[in-house]
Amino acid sequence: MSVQYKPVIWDRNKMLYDVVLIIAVGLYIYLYLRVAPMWANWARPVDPQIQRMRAFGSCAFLMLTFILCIGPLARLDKRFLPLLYNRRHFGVLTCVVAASHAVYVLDWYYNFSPTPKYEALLNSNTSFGLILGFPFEALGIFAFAILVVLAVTSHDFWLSFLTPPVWKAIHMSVYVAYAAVVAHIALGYLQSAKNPTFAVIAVGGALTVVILHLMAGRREGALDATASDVTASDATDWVRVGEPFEILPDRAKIVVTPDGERVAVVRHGDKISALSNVCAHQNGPLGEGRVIDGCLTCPWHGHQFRPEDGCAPAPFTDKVPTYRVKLENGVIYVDPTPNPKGTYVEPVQLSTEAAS
């Protein structure tokens, strides 16, 4: 988290994350080019140039698959959150690997074309009306264009400039890119592949992405379904949160209001406060984080907000809406009507017995 727009602010965790990524990519490319050919069919040798383009292409596909798995894995198990924290670095490196694949393709198949190679790439196959024989190259170009846009706009400058909802909507196009990559592989390489290994990997990877998202969606749907438990004839009725001990110290309990909004009810010290569960940075699940230095800290990227007023600590200026809370007969309730962003709300003070 930075108050200034600098190209990259590396700390130890970011450096370690990037080093591990680069080593993993380098190791995969090495094994693909040096070790895998030992088990190849020498009756049908593969040109080294083709081997290189397949190495980088398959690596980019596997990286993109893993990127799309990180989100639901982090929702299902918080131990995966460290992978989510710097996922944008993962995405930028994936774009670089995909670009290497594209360069090898152009240099091998179109370098000696009588027309410019980019023009030849676009005009070499225009059978868009077919399934078998469909110009899968166009799908690869489309997916790569999306990856470039996502990589270029990955910095927080664009997040702030475009606003989080717009930025998030743009970056959700990674799913469109992934679908195009899967189709690119299915209509291209897999049509002529003799070895079923990568077909199994490609299908397995795509199914894994779908299954993990369905599992995470089911979990989130179960939370949203609790809104029916608080629906009342009077929309101003307060929402029951539970007894204070149900909220772990320096943690939050997420409740859903009758209109479907999620509220993070935070226990900080011997006080209870409530604020929006939507982080102002990337709309992350603020309530799934914990209180650090007196601020509820988003588990996605570490952005912090004071529980009592929803304001980020100085010098940051981000704010989120707050909610009124009350304690009646040993039960915490929250007003479903949000206050304007940054509004101070007096926390509920717990007695020693209630806090324990």
Given for the second form:
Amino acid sequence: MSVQYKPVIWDRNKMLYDVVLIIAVGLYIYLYLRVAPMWANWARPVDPQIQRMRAFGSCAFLMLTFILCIGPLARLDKRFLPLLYNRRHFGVLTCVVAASHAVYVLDWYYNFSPTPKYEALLNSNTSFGLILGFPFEALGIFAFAILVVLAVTSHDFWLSFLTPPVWKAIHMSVYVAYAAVVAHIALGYLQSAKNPTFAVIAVGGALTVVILHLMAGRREGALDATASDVTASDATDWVRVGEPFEILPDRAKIVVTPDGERVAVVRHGDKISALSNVCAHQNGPLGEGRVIDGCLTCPWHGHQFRPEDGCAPAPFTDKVPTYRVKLENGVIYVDPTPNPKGTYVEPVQLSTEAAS
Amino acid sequence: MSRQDDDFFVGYLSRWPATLKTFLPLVALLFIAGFAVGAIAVSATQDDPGNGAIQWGQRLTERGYIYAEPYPHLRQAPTAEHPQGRTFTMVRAGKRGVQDLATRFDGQFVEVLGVWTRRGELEMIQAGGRQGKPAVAAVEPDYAVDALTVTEDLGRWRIAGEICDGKCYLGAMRPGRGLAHKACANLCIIGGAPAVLVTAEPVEGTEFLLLADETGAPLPEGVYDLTAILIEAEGQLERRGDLLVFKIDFDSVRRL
Ligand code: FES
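Mind giving me the form predicted together with its partner chain, seeing as the form predicted alone was just shown?
Below is the entire complex, every chain and molecule, led by the chain shown above.
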């Protein structure tokens, strides 16, 4: 969370994260190119250039697969949340690995020809009407173009420049890229390889992504369902939250308004306030965070918001909408109409009222 | 505030909650190990691309009769070692054919300089001049053209296989066939490398047929949609020395 945009901001955890990434990728490429070929059963080695295409291509696929698993894993088990923290560096590194794959392909399959490389890329195979024989390279180029856009716009500067909803929408296209990558592999390498190892890994990876998303989706659906029970409140329009002490200290309870908006009802000290559950940074689930130094802290990247007015502490300027809260007969209620971002709302005081 | 003993991770705080102190290193370790195992599994099980290769050290000087159609090739008379004669298909370095020279000297006895490319019995010359000598030059014949084994008509066949570019298949690229290589195969054929059929089953003892259209000319442009996949074609099979030429009826080609 910065007001000044530096090219890359690092802290100790991000560095550790990057070190693990670089070790994994470096080891993958090293073992693929230098060690494992000793055990391969071939009359003469596969061309080193083709080995490199395969090493970087398969590595980029595995990286993208893992990236897409982080989101649902973190929803299913909070202990995976730290993997989200620096996911953008993971994404940028994936883009670099994919670029290396593309360069090796271009400099080998499309090289040495009277047709210039980039022209050859476009017109050497135009069997777009076929499934087998389809220019699967086009799918790879398409996916790579998306990865480049995502990598370039991954910085927080673009997030605030484009606004979080637009940014988030653009970044959802990573799923389109992944689908294109799976098709690129299925119509390309897998059609020429007789040994099924990579096919098993590719199909297994793609299935893991799908299954984890379905599981996380079910869990979210269940959460929404329980929350809507809560909305079946009394004769008022206000949404029933529950008794104050159902909310753990320094935590929040998430309720859903009749409009389907999620609200984080926060217990901070002896007060209760309500904020939008949607983090102003990248739409993270604010209500799953906790109160640190008096601010509700997002579990994704740690952006903070004051429960009373939804404003980030100075010098930061992010804001989220607030909601009015009241305590009636020992039950907390939330007004489902959001206040403009950053509007101060008097918190419910527990020490005096709850005791009564 | 009990930040340390809570399970809540805040990225920019160096301190990790107790529940994550073993969990995160374990995840990191499994992640790295998974990548390592993946690399070895995928790399060590790559298919054998065969023994074809450009024999970079081996410069050839070969003499024989050169023919431009369907694709440039050089034919030599039978010897004890090559009782049916010996044929080299011909290309230039890179994805370029040698059609211009083959057409200029078509049917003449020539000396060809170049680099040897070989896959088993199949041979190709990557023609290139050296030390001021041209790649192809007409020379005084060592024997009359009658000394070549006669072209033999082997009748009409329907054969299944994969259309490849003869250069990569012979080892200019390993592997030099399959769908991943399709664009490259097309570029090679566009550039002048021979279109060949690598047959699904051996035909008259070989799996390598030089392709031509019914008139014996190179295949039309439509071939680019048919490379690198399993197809079946009908046509007249012809033996020229130790090389089989399959003159296909292009309209009979179908994808399998
Ligand atoms: S989404 Fe990034 S801090 Fe909340």
